[in-house]
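As structure tokens, one chain now follows by itself in the form predicted alone.
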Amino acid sequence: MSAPLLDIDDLTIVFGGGRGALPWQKLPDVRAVQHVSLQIDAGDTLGLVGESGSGKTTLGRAVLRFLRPQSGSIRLGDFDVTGFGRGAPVEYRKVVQVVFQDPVGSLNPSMLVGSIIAEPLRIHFGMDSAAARERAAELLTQVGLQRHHLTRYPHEFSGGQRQRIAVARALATEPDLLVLDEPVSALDVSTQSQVINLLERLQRETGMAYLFIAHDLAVVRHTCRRIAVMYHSRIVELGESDDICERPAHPYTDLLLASIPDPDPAVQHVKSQRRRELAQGVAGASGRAPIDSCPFAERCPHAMDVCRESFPEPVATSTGGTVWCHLHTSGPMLGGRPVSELATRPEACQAVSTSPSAADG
């Protein structure tokens, strides 16, 4: 078997807690990512899902080399990312690009669209102005815009069009990996569907790999072949998209699925009941990721003493995925069935089984 394009091994990222209200106070460190291992093959798509504060964007920024981890390793092709010095080499910036959540903030408002797209062409390929402008026009056409849009400013476009411009700029360097950080969450539902369909088409045409970061399981299922569920700095479940959405093995994954709105009142009623069942634990987490225990223990209705004492080892699921949950190693039979059987509900992700526009996160 060939090596994966992106290989993240046992990655840990810690932010210093800074100073407290009093001069001698030192706030505890924040563990944003703990012992995360993920792989993405060339041309494949991995969805990284979790609620705000789970650490998924921090992980993406580490892949982009915007920050340095405390331990672990990241390899992208022939590049040892964690071995870089103070800055990443220009060659690395060419093979990995990013599309941010907010196209308004990621596009320079004082530059014409043609200049925004042409800039990486001049830096990475040494194109002159005429060649860069011609290639920029081709990229705009590739993402569904037109040549005359080169002479406009970003504020003259809608949100969906601005995101297409951001995608065109990312395509300019012909990257091997595209990090998509909540690329559709700032868009309305109909525009979400158009941008997702665009990303799928571009992947077929270019063979790029995607790291798709999002909080909405419904959108990610439609887009990604595999899903990694992240909670409070830890990966808690990993597997094929359909398997995770139809047979979730971790209680947190089950909670995410139950939170997806459904247009069918009967299905929505079942989901509301399921959310209430899963909310029987403590109302919320403490705010800081525990080091040696399951981070979901404070919210899980099935939590046991061992959940608060150690983080579980990975366990293979019946569908071929992996789950980090003590219920699969030492837990009781819940309601006469193991936890992996509690949520066998194919309707969990039906909101996007035919179109991503049905899911509004």
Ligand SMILES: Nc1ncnc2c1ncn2[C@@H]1O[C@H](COP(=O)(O)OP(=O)(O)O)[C@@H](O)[C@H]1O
Second form
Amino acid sequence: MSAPLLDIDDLTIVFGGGRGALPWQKLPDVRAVQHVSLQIDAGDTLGLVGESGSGKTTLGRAVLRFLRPQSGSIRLGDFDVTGFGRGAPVEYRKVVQVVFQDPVGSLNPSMLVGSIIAEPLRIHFGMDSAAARERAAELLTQVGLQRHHLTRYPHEFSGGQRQRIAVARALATEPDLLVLDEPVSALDVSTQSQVINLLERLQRETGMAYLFIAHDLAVVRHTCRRIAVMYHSRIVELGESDDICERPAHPYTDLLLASIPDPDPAVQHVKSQRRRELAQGVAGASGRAPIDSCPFAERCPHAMDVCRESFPEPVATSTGGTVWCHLHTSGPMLGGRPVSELATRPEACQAVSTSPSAADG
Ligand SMILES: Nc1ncnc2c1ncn2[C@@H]1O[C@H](COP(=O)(O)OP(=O)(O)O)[C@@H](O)[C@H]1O
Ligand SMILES: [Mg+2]
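Alongside the form predicted alone that was just displayed, please also present the structure of the form predicted together with the named molecule.
In what comes next, the whole complex appears, and the chain from above leads the way.
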């Protein structure tokens, strides 16, 4: 078996808390990413999902080497990313590219589209202006725009078109890995599906790998072969997309699934109920990511004492994925069955519930 293209091993990223409002106040550190290990094979797609603030962008920025982790390692192809000195070498900027959520902020408003796309071509391939212009026109066509768009400014385009320009610029270096950080979150639903179709086609045409970051499981479900679910600095579940979506093993994955709206009112009703059960009235991760416990314990309807005492070891699920959840190491899910089975066995929930609110759920 060949080595994966991207290999992230035991990565931890902590931001210094900085100064508080008063001169002697020091804010606590923010543990944005804790002990994360992920791999992506060449040409493969990994979806990274989780709600806002879970650490997805920070992880993506570490892969892009926009920031340095405290510990752990990142390897991409032959590059030892965590071993780089002050900045990443220009050769590394060629093999990994990024498309951000906000196509307005990520494109220089004072540059013509032609220059935006030609810039990486000149830097990485040493093309002269005529050659770069020709290639930029080709790239625009590849993303569904036209040659005459070369002489326009970013503000002359719609959100979806701007995102196509950002994709064309990323494609210019012919990268091995594209980090897509919420690439469709700012777009309306019909434009979202057009951009997703474009990304799928481009992957078939070029064979590049994607790290596809999204807060919505519905967005990555059909685009990604595998999904990693992140909650408050930790990966809590990892597996094939269909398995994650049909037989979630972690209560947080279950909550994310219940958050996807369904056109069928009956299904939607059941989902809403499920969401209420799971959410327990707590809105999102609060405070700092804990070091020594499961960060989801404060919201989890199945939380046990052990969940507040230690972060669980990984367990293989029955569908071949991995889950980090005490229900699977010391609770009723021993043996790695999906969490949905727990939901249909309320007596099991009662048996493991230790908090009064969990017993109500
Ligand atoms: N530059 C920074 N300095 C301090 N804290 C940061 C910085 N960037 C992100 N964070 C914090 O790290 C956590 C994860 O943020 P982020 O990676 O942006 O999450 P996501 O992309 O999943 O929404 C958040 O608590 C955020 O406030
Ligand atoms: Mg983000």
